[in-house]
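In the block that follows, a single chain appears as C-alpha cells, in the form predicted on its own.
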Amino acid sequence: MWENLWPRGNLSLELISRELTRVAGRNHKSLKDNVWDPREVERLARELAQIAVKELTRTGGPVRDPRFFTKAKRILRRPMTVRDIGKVVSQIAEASLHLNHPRYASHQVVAPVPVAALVESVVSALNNSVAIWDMSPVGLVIERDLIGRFKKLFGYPTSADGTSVTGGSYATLTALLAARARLVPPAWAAGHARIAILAGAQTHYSVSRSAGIVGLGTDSVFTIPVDNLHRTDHAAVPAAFGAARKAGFRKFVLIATCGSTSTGSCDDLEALATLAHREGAWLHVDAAHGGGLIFSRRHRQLLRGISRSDSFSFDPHKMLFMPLSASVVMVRDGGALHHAFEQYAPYMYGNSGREYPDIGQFTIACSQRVDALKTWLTWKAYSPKLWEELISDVCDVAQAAYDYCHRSKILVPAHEPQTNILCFGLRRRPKTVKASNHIHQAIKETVDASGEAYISSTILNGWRQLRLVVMNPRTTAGDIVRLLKVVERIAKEM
C-alpha cells in the first residue's frame, strides 16, 4: 500500500491528500453511519431496555438517593463517548426519583404499566404526528377509536367529539375554548368575551390559569366553598351565580371536580349538573384524576352525572397508570369543539371525503404524538379488568393508611379517602398555624431526604397536612404502614 502512496518521482500534495482520504474512508465509517448502524442501534436498545426493565420492576433501594444532587453534578462534569451512553443513562436513572418504588406516595404521577412505558420507544421511533392524516394514518385511526370508546364509556352521544392532549391543563384550556365558542361565538375573531367561571375552592389552578390565557381574566373566576368532605358545596352554588350576575356576568361556566388534587374528593356531579342546566351554564368536569374510576365497578358511582356534562377532562396518565403524557378532553357538542379553533392552513388540512378528520383543526397542538397508542394497546391487550384491579388496589391501600392513622397515637387522618389520596397530620400539633405548618413541612422534607419513603403536603383550611397519593399498584398495605412508621419516627425525633 505504502509503495503505491510513494511511487518514484514527484507527487503533488493534492494527490497524496486524495489517496489518504480514500484509504481512510475504506477503513472508517462516518459519524452518521455509526449513528444509524443497525448493530449499534440494537446494542443501545438492549442497554436502554435493561435500564427500563430494572426501573419498572424496582422493589428496593432508596426512593430518592440522599446523594442525588452530588451524583447529578458528577454526571454533568464527566466526559463521555458513544460507548458510555448506557452507563450514563443508568447513572441518571439511579440518581432519579423512583416512582416505581413501593414507598413512593407523593404526587399524582404513576408507576406505569410496563407495556405502556416500553411501547414509547416505538412511538418515538415512528415519530408520527396525529394532527393530520398525512402524517399518521394508522395513529389517527387508533386515536379516533380510543375517543369513540371513551364516548360510549362515559355516556356521551355519537355527536360528541374529543382528542388526546398533552395534559389535564391543556384539556381544561381546550374545554374552556369550546365553551367560549358556544357561549360567545364571535369571540374567536373579535377577542371579546365576558364569561364567569364558578369553581370550588379545591378546583385545580389550571382553571384560573386557562381563564387568563383565553382572555376571560382571572377576575372572572368566582370561588365556591367546599363542604366537610372537601367537595364543592352545591348548596352554595346559587349564591355564586348571584354574585357573578351582580358583577355583570350573563354567561357562565360551572366547574365540577372528580378527584381533587389535595384530597381526591369527588363532587356531587348530579347535583351540579342540575344547577348548571337550571342556570343555562356550561358544565365542565375536571376528572383528570378521577376519570379512570369509570373502569371500577366499586368506585364508578363517584362519576355519576358526568354524562350530563358539556365537557370533561381525563388523564389516563393518572388512574389508568399510563406514562406521561396521556390526557383526553371530551366535548358533548362536537361542533363547539370544532368551532373553538378556526384556522386556514391549506398545506396541512385537507380531509375532504376521508372517514377521519384532521384533528389538528380542533386541538391546540400541531406536532402531536401518537399518545393514544399506549392507552389503546393496554385496553386491547389486558382488557378493562386490569384497570379495575389496579384502581381497587391503590384505593384499598389509601384506606389502609387511613385505618393506621386512625389508630395511631402520633398521626391522625384529616379525612376519609374517597379515592387513593389521604391527608393526615400530627395528632398533637402545635397550637399556632405558623408553628404547625412549619413542623409538618419539616417532617415532609426530612422523610423525603431520608430515601426511605416519599410523601407530599398540602393546605386544608389554612393548616398544612401531610399527604399520601398511592400511585403505584404494587404498593401494598404493608408498604404504606412501613412508610407511616418512618413518618412517626421522624415526627418523634423532631
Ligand SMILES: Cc1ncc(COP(=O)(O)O)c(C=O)c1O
The other form holds:
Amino acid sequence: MWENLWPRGNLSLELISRELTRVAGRNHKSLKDNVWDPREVERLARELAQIAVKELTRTGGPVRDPRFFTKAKRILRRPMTVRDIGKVVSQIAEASLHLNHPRYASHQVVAPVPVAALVESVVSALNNSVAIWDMSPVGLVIERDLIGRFKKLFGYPTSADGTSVTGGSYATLTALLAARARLVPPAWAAGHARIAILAGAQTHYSVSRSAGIVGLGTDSVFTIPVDNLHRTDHAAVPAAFGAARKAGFRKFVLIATCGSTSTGSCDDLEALATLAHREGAWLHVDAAHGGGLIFSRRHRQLLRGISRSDSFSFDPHKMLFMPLSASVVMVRDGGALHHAFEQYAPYMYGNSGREYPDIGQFTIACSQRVDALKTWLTWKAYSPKLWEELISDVCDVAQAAYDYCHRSKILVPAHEPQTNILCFGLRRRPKTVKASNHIHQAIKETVDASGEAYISSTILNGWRQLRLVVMNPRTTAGDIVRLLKVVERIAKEM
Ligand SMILES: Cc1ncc(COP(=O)(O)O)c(C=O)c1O
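Now that the form predicted on its own has been shown, please provide the structure of the form predicted in complex with this ligand.
Below, the chain from earlier opens the complete complex, with every other chain and molecule after it.
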C-alpha cells in the first residue's frame, strides 16, 4: 500500500506533506456524505418530529406570538450551522401562527389530523410524482382509488372522472376548462369561447379569476343575488339567464356553492340543478368548503342534488381536516375532463393498455405530489366515522358561538350558521357604514394581535362583520366562549 502512496524518486518533505494531505482528504467526509449520513438523518428526523408533535398537540400559549415579526427578523439575521437546524425550526414554529390552538378560528385552513400531517414527510421522502404511472405506480393506484371512492360517495356514474389538484381554485379552473371543452370544443385550439358564467353574489373569487384565466373574461360573469341566508337566490336565476341571453350568450355555466366562504351557506343544489338542466347549462358546484359534509349523516342533506351536477370541487384540506394541499375536482362526464387538455409530450405520455391512465394528461400540473395518500390513509385507518365526529363537533361549536352572541349584550350574530362559519358584529354599531366597518376591522386586528384568540372578518350586505371559522376539531364550546369574551372585552375597551 505504501508503495502506492509514496511517489517514486525524491522523498522531499514537501512531497511527503502533499501526500499526507491527499490521504487525509480521502478519509474526510464530504458535505454530501454528512447530509445523507443515516445517523444524521435520524437525528434530524427525531428533532423535527418532536417539533411537529408539539404543534399537533398544542393546547395553550399565544395563538400568534405578539412579537412574531421581531422574532422572525431575528431568525433571519442569526448565522446558522447544521447543528442549529432543530433549534431554528423550533423557533420558526413557535413564532408562527398556531392553527392547532383551540382559540384559532379565523380562515378556512385546518388544524390537521395528526397522521395526515406526519405522513407528509414520507410523501416528501418518496417524492413520487403522481402525474404518470412511470413516476408513481403506487401513488397513482392510491389516487385512483380515492377518486373512485368520491365518485361513489357523491353519486356520480362510473363514467365520471376526477383528479387531485392543489386547491379549490385549481379545481374550479379545471372544471371550467372541462365545461369549455364540452360546450365549445374548438376553444382549446382557437383560444377563445363565449360562455356566460352565472354565479351567486357570495361565490368565491376563484370563479371570476378562472373566467379571466381561461379567457372567457370576467365580463362574462353574471351575478345572481343571494337570499337572507346568503345562499344563491334560485328565484333570481331565470332573470340572470335572461340577462346573459340578452347579452348574446348561448352557452352557460351555472355555479352553485355548498359552504360559501363568508358564511358557510349551502345553496339549494336540487333547485339549481333543475334550473341548469332546463337551460342546458353546465352546473358546477363549488363544494370546496362543504364537500366534507357528505360524511356527516346530520349535515349531508345540505349537499342533496350534488349528484346532478356536471362537476364539483371539494377540498379535503378544509372540512376533512387534511394539511395543505388536498383538493379534488370531479367531472360527471369523464370524457369532458380528458378532453379539457391536449398536449404532445412523448417524454411523459404514451402509456397504453394499462389499468390506470396518466392523470397528468387531464390536470394542469406536470409534477404532482401524492396528495391523495393522507386522505386515503385517514379514511382507511380511522373510517369515515372520524370525519363524521369532527364535522359534527366543529358545526356544534359554531352553533354554540351563535347561541352566545344571541344572548350577548355586546355582540349580535349576523346569521344562523349552517355549517362551521359564523359572522357576528357589535350589537350597537356606529350608524355609518364607514365608521362601523372601521371599528369592526380594528376589533379583528386587536384580537389577533393580542395572542389570546384569532378571528377574521368579511363584508355582508356592505357592512363589515367579524367572522369565525371553526377549523380546529379540538376547539370546544368553552374555548369559543372564551374567544368571544376576548372579543367583547376588546370591543368594550375600544
Ligand atoms: C367556497 C370556496 N371555494 C374555493 C376556495 C378556494 O380554495 P383554495 O384556497 O383551496 O384554492 C375557497 C377558499 O377558501 C372557498 O371558500
